[in-house]
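Just one chain is shown here, as structure tokens, and it is the form predicted on its own.
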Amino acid sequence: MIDTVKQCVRIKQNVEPFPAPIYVTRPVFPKIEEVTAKLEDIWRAQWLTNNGPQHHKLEEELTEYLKVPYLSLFNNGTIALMVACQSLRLTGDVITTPFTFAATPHVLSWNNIRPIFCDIDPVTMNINADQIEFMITPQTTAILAVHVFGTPCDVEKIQAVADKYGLRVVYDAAHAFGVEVDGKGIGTFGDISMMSFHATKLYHTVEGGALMHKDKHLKERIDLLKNFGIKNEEEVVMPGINGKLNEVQAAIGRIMLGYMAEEREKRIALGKIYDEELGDVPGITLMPKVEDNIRLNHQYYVIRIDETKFGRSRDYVYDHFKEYNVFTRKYFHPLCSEFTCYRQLSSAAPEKLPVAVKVGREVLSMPMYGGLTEDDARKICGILKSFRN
């Protein structure tokens, strides 16, 4: 009976499900012959991991591409962020956002640091820089902010607060590959910034990550920490971890740099279609607009759904999209502050995070990847508008 009702609705709307699943994202795959050529280089060098030639070349190329003074490669972004905390010797409490991927507060916990959740800005969905100062205590040692969906945080205001109280600033820039502010790479702000090169990101090394920083001595410490603290064959100078990126992934990363311009342009075109199709729909809030001095990477396209104005909840839309073979994501739901491992914290109380709670119930990440056609994007928008009650 339920299937019959769904079929009648589709006939009324004259929209058929997509024949194959449309996911929220798909990895960019390099041409296999390019990968094969790089593998032949690796086989000739007989070097698979542990700071080989592909690793060194990718570090050099990314340092230039991302416009940062120093960059250290890692096997994933989470390990990179853990090492960032270690390298700065962070302790006590660190102020962060509840509206982020689980890895952000987890790296604090793994470093025996207590995350202190600060509410978010209602427009950018980043940490609310105006509230950070009120949360600082004698136990606070740093601010861990996230450039959510690639939209830069208020880096100047955050740095001003940090300077006033002698705090470190770490940025989770997992979403912000290639983002720039006033022509400066996003990795030049704060003490350290982390990027994720996971396959779901705009740029990837299959799995991987990096730390970006401005201090030569800090890079030396980071590079020791990611390699067990080994200084040479006979000296281990600190307790490190295995965070190295291998040669195969580094080689793929070098190839992927050549795909970034085209992929970004395709996503810009898709974003314009979403803007055009959804901009006037009551109850739909689009990605926040940014100033002209900011260069975005267009990795994500996120909307917010106001149930009162749209007539349907975000969860209704998320569930019913699946009937059309469209798979969106509720980034980031539940909030990190709602996890069982954090909800007992005083700062995790919902009444202290009203904006984050509201946004967490409204946000929906739409399909966004270069392989998605413009016709597909328009059809997805048509399906979404058909849900409106």
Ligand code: T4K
The other form holds:
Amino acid sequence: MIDTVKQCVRIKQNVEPFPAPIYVTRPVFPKIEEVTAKLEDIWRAQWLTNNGPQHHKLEEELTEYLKVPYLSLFNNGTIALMVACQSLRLTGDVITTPFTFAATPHVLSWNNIRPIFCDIDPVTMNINADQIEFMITPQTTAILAVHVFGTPCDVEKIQAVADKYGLRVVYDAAHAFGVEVDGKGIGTFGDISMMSFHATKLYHTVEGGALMHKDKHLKERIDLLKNFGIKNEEEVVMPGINGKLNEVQAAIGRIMLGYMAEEREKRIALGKIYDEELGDVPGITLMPKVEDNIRLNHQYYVIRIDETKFGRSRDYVYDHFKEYNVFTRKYFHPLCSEFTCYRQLSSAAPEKLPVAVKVGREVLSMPMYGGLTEDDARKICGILKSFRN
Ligand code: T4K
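Show the other one: the form predicted in complex with this ligand, since we just had the form predicted on its own.
Now the complete complex, all chains and molecules, led by this one.
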């Protein structure tokens, strides 16, 4: 019976499911010959990890590419963010957003820090900079903000609050590779910014990440912390961790830099199709627009679905897309404040986070990757529009 209904719906729309699954993203794969050539370099050098030549060169190349004073590579973004908190000696409470990936508050917990959830802005979906001040207590040591989906936070307002109360600012810039504000790399804001180089990101090193900062001494401390605190063969000066990126992944990262411009252009073109096709659909809010002084990376394309105006809920759309072999994602639902490990916190009460709760119910990440054709994107939009009630 259910199959018959599904078939009728498809016949009505005259749209066949995609022959192969369409995922929210697909990693950019460099040409295998380029990887083989780099592997031969590594084999010749007989150096696999622990700050080898590929690592050294990638740090230099990314420092320039991302327009930051200092950068330290890591084996993933989560460990990088843990080290960021350690390097600034954060304790007590840190104000953060509930609308993010699990790693953001988990990193605080792993540092024995209590996350304090602050509501988000209804347009950018980033932490609401106007509300941070009201959440500060004597226990607050920092603000951990996320440039969610690559849209920059209100960096000026956040810095002003931090300066007024003597707080540190850490940015989770996991989504913000190559984003710039007024020509400045996004990693130049706050005390430290973290980027993720996971396979699902615009730029990747398979797994990987980086911390970006402005202070030479902080770089020395971070580099010690990511290598067990080992200063030399005789001295271990702090309780560090293993956060090192290996040579194979660093080499892939060097190759991947050459793919970024084209991948970004392809995603810009896909974003325009989503804008065109979905712009006039009642109940659909498009990816937030930004001022001209901001260079985005177009990594994600996220819409919001208002059930009362669209006639179907986000969950309906997410479920029914699967019948067409389209696998969207509900980034970021559930909210971190709804996780069993955080929902007992007083800042996690849903009535204190009304915007985040609404956005979490409405948000849907659409397929977005260079390998998606423009026809695919139009077909996906057609399917979405056909769900309207
Ligand atoms: N902060 C924020 C704000 C973050 O978003 C993240 C990570 C972090 C911190 C932590 O950074 P890392 O420690 O990860 O460096 C993915 C990623 O694993 C995660 O890195 C990312 N955020 C998060 C938003 O997305 P999942 O569990 O949704 O990934 P997964 O495996 O379901 O992959 C998504 C889709 O991508 C799949 O449906 C198919 C496609 N895919 C994936 C992989 C891994 C492929 O086609 N091939 C692949 O190899 O978390």
